[in-house]
Every structure is written in C-alpha cells, then in structure tokens.
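Just the one chain here, the form predicted on its own, laid out as structure tokens.
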Amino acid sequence: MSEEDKSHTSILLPGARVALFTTDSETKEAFHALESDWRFARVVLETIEGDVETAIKSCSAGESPDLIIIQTEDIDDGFSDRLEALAGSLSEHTSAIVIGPDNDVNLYRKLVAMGVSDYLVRPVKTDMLGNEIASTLIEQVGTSDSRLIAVMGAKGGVGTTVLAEALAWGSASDLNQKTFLMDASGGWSTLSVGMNFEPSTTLGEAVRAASEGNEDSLSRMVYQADEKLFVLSSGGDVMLDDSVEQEKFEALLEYLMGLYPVVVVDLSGGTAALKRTILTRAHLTMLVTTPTLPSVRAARTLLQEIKELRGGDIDDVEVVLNMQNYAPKFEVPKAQIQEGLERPPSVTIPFDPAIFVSTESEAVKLGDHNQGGSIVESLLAPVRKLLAISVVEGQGSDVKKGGIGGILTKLKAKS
C-alpha cells in the first residue's frame, strides 16, 4: 500500500480493541509506541505474550477484540490449520493481521483467502504497523464522529463560558479524554482570560485556513493547556465586525473533530446561524440558565426552538440550572422550573460569586476550589453517559463487516 493509498487513514480511529500476540520485542516496541499517534486516541492496545495457541487458550475465555495480530516463525499448513482454530474461537467480525519471518506472495493470497487482512513481514515499523492498523479498522468498524458538546446559554450573564470551561478540563483531567475547546464569539470571547492565553489569532482567521485546508495555519492557532486540553487561540477579532460564514466555520469544525475525541464549543457569544450549526450537530447540548423568570422564559422557548432544529428531538439537551439562591426572593421555585421546561434540570449549581469570578479573571480552575470539584462532577455526569454510549456505538455489531470468524466459517461450509 503506497502513502498516497494510506492517507484515509489520517483520521481519529473509532473506540476499538487491538490485541497482538507476540514475543517479539521489536515488535512490541512498535506496537506500544503508537499509545503517543493521536489517531489512536479511543483504541485500546493490549499486548499478550504468545503465539497463535495462546491466542486461541485467550479468546475462547474472553470476548475477541476487534482486531487480532499473531505474529508467527512458522508459516507452514501447520499454522494455517491453527489460524482455522482460532477463527472458531473469535466473534464473526473480528479481523487478522499476521506478521510472519518471510515475504512470501503464494502465503500472503491463502492468508487472504482465509479471511486474514494482511500479512506483514518482520520486523515491522511502528509508521507501517500503524497504517496497517487503522485501515483494518476502518474497513471492519468503519469511522466514528468525535463528540460534540454544545454550551449554550438562555441569556447573557448565567455563567456559560465559565461552565464550558470548567467542562472541557473535567473531561481532559478527570476523564483523560483530548479534548477540545473553542468560543464561537470571535472578539467578544472571554476565553483567553479565563484560560490564561493571549489571543494569537481571530475565528475568521481560523475558519478561513480551514476551509483552505490549511492545517500548518491551524496547528499554529492551537493553545495546548494542559497534557490534553488544547484551545483554539482566538478572540482578536474586531468586535464589531461580521461575523465568519457558516460554511467556513463547518470547515472548521469538521477539521477538529478529525483530531480530537471531544470538542467543547462555548456558543454564549455566537451568532444565530452559528448555534444552528453547532445545535443541529451537538451530540450533548448542555443549556444553561438561571433560576430568574427572564432567564427561565428563555430557556423554555429555546428548548422548544432546538426541539424544532432537531425533528423533535431534545433527549440530549441538559438544562443546567446556575447561581441557584443569589436572590430567593425573585426566583422561581424549582417545581415550577421543572413544570415550565417541562424537564428537571439535570445540574444545579449554588450561587458562589467567590469561585466563579475568580475562575472567570484570574485563570483558576473551577475544580481547584472546595466546592468546585463537585460542580464539575455533576457537569462531567452526562458526558459520562455521552463517552460510554460512543464506545458502543464505536464497537456495535450494526456497523462492522465480516471479519476472519465469519469468512473462515463460510469457507468451512462450503468444503
């Protein structure tokens, strides 16, 4: 397969399991080193000690991986008749790669036949194996989006981009996911004060280099955080200028939800066709208000606009009910809150002006506080649910094709 043949493979690989036996260090080697490829973000890579007998002992004990790799010295009928057995033990769908001592073109097409989807020959470097890796993948689970996260505000002041902030370290530190966050507002972002970077760029800037497919622009725009929380760098926009086209900034979302498992978009400041976009596609909408009856009204009626947006759907919107007695004598009590939106809210935060103006204007995270940590505990809740539900979405049998189970089986049948 020539680079040109593997350059589909440039994308972030759906959650799957990857399972080599071997007792190879060489090969080991490789095959650890892709944990650092950024493709491999949602894959887990599990190395065994062994040959094709230990893997066939190890999966009739266990559910089979989406993907095998039994590396070999012998590639006589001997091993063919083996690699049959295995194939009696592994689901339908799993697939093979075999690494073996020879390059031999007769065996590579018989292992093809039997349902195996490559053949490698040792040693293998860690670029080749990886590329051999990922388009297995694709083939047999296909590509998975990453997720989306929309935070929305019902009006102006209920704490928003404070909140997508303190989601997006959540779900980098405590769920050590690589995780993405960018403000829609262009220059009426407060993001780099509240994450203590200077704006290095503008959202029109951004969006421009990524409908170009401009991605040396784009990787220069990135502000990395912390290990896995990295930031769009922008906010020098004029304020009063226009706002970036929706085409362009769909440009741009697609080009981070190719790197990034999740992305985190604070829509407190964007532009109406903006919070469409991103709306239509958030797999998580978390909509934020107060418990004040303007701020209620509003979330009613947006819930009602999204519920439209989406063909009446809203089971993923979460209301997020903040700053909950900061003035109890003009709030709505919270059965009536819960009848107007027809809903619960699923987080309520307590009014605790202290953390959040802090977190706002000094860079402090808003776990680091006392209270803060239980704040983004119950915001890190439905992302949890949201994770877990990708990986079963990412590894179901709806979307993968036969593997070396189900092809070995049909062989079987015929003969």
Ligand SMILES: Nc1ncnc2c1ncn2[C@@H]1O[C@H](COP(=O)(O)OP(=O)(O)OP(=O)(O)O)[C@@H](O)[C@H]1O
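Being a predicted model, the structure only gives us computed values, none of them experimental. So that the term is clear: the rigid core is the largest set of C-alpha atoms that superpose within 1.5 Å between two forms. Positions refer to the first chain, counted from 1. First, how it differs from the form predicted together with the ligand.
- Annotation: Cα of Ala335 displaced by less than 2 Å between the two forms, core superposition.
- Ser117 is among the residues whose C-alpha shifts by 2 Å or more between the two forms once the rigid core is aligned.
- Core-superposed comparison between the two forms: the Cα of Glu318 travels less than 2 Å.
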The other form holds:
Amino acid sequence: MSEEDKSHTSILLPGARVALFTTDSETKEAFHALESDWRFARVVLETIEGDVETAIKSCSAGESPDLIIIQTEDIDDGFSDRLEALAGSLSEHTSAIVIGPDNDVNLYRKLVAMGVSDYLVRPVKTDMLGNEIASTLIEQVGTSDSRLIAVMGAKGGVGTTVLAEALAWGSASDLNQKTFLMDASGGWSTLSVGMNFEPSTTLGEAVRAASEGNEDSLSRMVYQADEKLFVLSSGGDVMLDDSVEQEKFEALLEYLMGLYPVVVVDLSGGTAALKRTILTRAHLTMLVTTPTLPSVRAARTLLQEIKELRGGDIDDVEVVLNMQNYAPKFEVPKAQIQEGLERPPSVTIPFDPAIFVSTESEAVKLGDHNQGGSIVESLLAPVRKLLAISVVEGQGSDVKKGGIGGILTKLKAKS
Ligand SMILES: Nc1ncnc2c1ncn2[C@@H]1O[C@H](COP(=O)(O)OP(=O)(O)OP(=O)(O)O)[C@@H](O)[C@H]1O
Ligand SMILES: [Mg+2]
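Okay, that was the form predicted on its own. Show me the form predicted together with the ligand next.
And the full complex, kicking off with our chain again.
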C-alpha cells in the first residue's frame, strides 16, 4: 500500500458488516486482529467456517453483508461459476474480496471484471487486510472525500479560535476550497465576533435538526462569510446550559461532511465528549500551545491521550506554537518543547497583539494584515499536504465501484 492509501483509510470507518468465509486459520487470525484496530470500532466482523458454497447457503438464507470475503483454495473456472451463483444471492450493494492461493494476474483481472473489489494472495497480514477492507468500505459506503480539521488548544486562551478562523479563511480563499467552519462551544462561542455575524441559532438546535434529518432548517443556519467560506451561525445557546449530546453532534458532522470538502472545527470550547468525537475522526488535528510550562505540559498529556484514542496513530497531529515571546524569560526553550512533545512544532507564531486583537475585535482577516499573510501561509502548509492527498483520492473515487451483486446481475442479464 502506498502512503496515500494508508492515510486515506486512516479514519473511523462507517458502520458496516463484513463476513469472512474461510477454512484457513492464519486468515482467521489476521481478520480477528482487526477487532482491536480503532478504525473498525463500528464495523461488525463475522467469521464463518466454510467456502464459497457455504457463503451461497448463508447469504440465500439471510441478509447480505456489506462486504463478503471468500478465501478459496480453488481458483479454476468452477470457482468463478460458484462466485456467479453467490452474486445472485447477494444484495446489489455487497462488495467482495477474494483471497486465493496464487498470484495470478489473469485471474485478478477476471475477478475485478466480475465486480470483485480485490484479489489477495494468502497468507494475508492484518495490516494489509485492514487497509483493503477499509478502502473497499470507504468506496462502497460512499464516505465522502471531505477532510475534517480539528483545531484544539492545549489549554484555554492559547489562540485556538483566532487560528481556526484564520485557517478556514485561508482554506477558502487561498486554497480555493469550499470550507465550513464551526465550533463546539455552544453559548461560549466567540466565532460570531471574529467572523462578524449575528448568531441565528444555537448549537443545540443545529444538532437536533441534523439528527432529525431536517435539511431545510439546517440550510438556514449557515452564514456565508465569503464566496467559499460558510460558518454555522450558532452561539445563541444559554451559556450555563448543558452542552449537546455527542451522537447528535456527530449527525451534524456527517451532514456537513457530505456537503463541504473541508470542515474546520474549533474545539476550544467543547466538552471532552465532543472533543473525543472530533479527534477520533479528524484527518488533521492542529494542537495549539503557548511556550509556557502549563500549556506545554498539557500539550504533552493531550498528545498521549490522542495517541491512545487513535490506536497509536498521531501522524496527523501538528503542533502549533503560538504567542512566542509573550514572556520570553518564562518560556520553555524551543528545544525543550520539542523534546517534551517528541516532535518539533510545525508552525511557530509570534506574540503580536496589534495584529491578533485587532483581527478578532474588528473581524478583519488575519491574512489581510502585513505580517498576517505569512502566519496564514504557515498554518496552511499541513492543510496543503492533506488536500494534495485528497485530490488523488477524489480522482479515484469518481469511479465508484458497485457491489459484486450489481455487476454480476448486469452481466447475467446481457448474456
Ligand atoms: N499570537 C498571538 N499574539 C497576540 N495575541 C494573540 C495571539 N494569538 C491569539 N491571541 C489573542 O489571544 C486571545 C485568545 O484567543 P482565542 O480566543 O482565539 O483563544 P482560545 O484558545 O480560543 O480561547 P478559549 O479557550 O477561551 O476558547 C485573543 O484576544 C486573541 O486575539
Ligand atoms: Mg476559543
């Protein structure tokens, strides 16, 4: 698998059922091991002792899984015939992967032409199997190519909101991406001041509308800040009310990710539950810290927790060191920060109240200030990297593969 493919599948996968039919213990083990892969938290993995015949019987009797994996020792014409029979008992949307004994290009081509998503050669390793299943499910269930960017502070007041705003402006105007910006702060939101709008709704109402599938109301809750920049017009919540439920917040996220290629979420005011939801799903996380000891310590702890949350994967977390030289005598030296966080900051931003405070108070774009442009450019570097990947993926996913059931049914209809 290439690096691009790996990062493409490095997301929490959609809810799906995957059934493996096999008689091989190594394949079973590799498949079982996926249960501890964080990406598969919502995927039901079933192992059934048997072959293509068993699969035909099982699928004729019950509901089709989203993905069927058949491990076989026979790859002759008889097998292709039985695969065709299997397709007849599957739903149109079911995808299939075949695991066989030999590397055979002709067979691979034949199976792919029949609608099989991939042909793997035994023995299959967990990593490879996981990535193949993940990319098949992503293509099939149609998870969008949208990119979710989380901006979170190591502690309060470190500049998370102003930087999330600057990032969203940059993504929309400099990178030309249709971008959506929202926060998880409810009544504590300061987005309306920074982005210059009057909140027309509450986060509570927005997540309710999303969980009820009320798209009309949702579309009225969006403030368009620029040609390509859209903001959730929330913030009218009662400040001392409880925050929204995590499941409903996730429904709002699903809705937005179906519409906007880039979704930026400012997590500075969110509850731990909302932060967890976003951090688990984010394709890129910008962790903002100042060079002061309490902030650097909190950043270190958070990096550890994010790592655990994402099953060890924190390659997509970038550290933003903000307000450098705010109090030079009391700051942790950069080399120590790098040592403590086990990574250099990807972006370093100087303390500059004239630019920042005027930006947020007068709702001026950070990038419109003299030195602001270079700050935005440095913030956008990780986003550029992320989107370069998604362009490649976008091209691939234009050609959506149908399920094996659908393709084989059409082939049969023609003959
Ligand atoms: N590099 C900087 N130089 C000077 N001031 C800055 C800088 N970055 C942010 N600020 C200012 O710091 C203050 C806090 O910023 P902001 O509200 O974005 O922080 P936050 O982390 O979102 O806070 P909260 O935890 O309250 O949500 C604002 O007045 C902002 O303009
Ligand atoms: Mg904030």
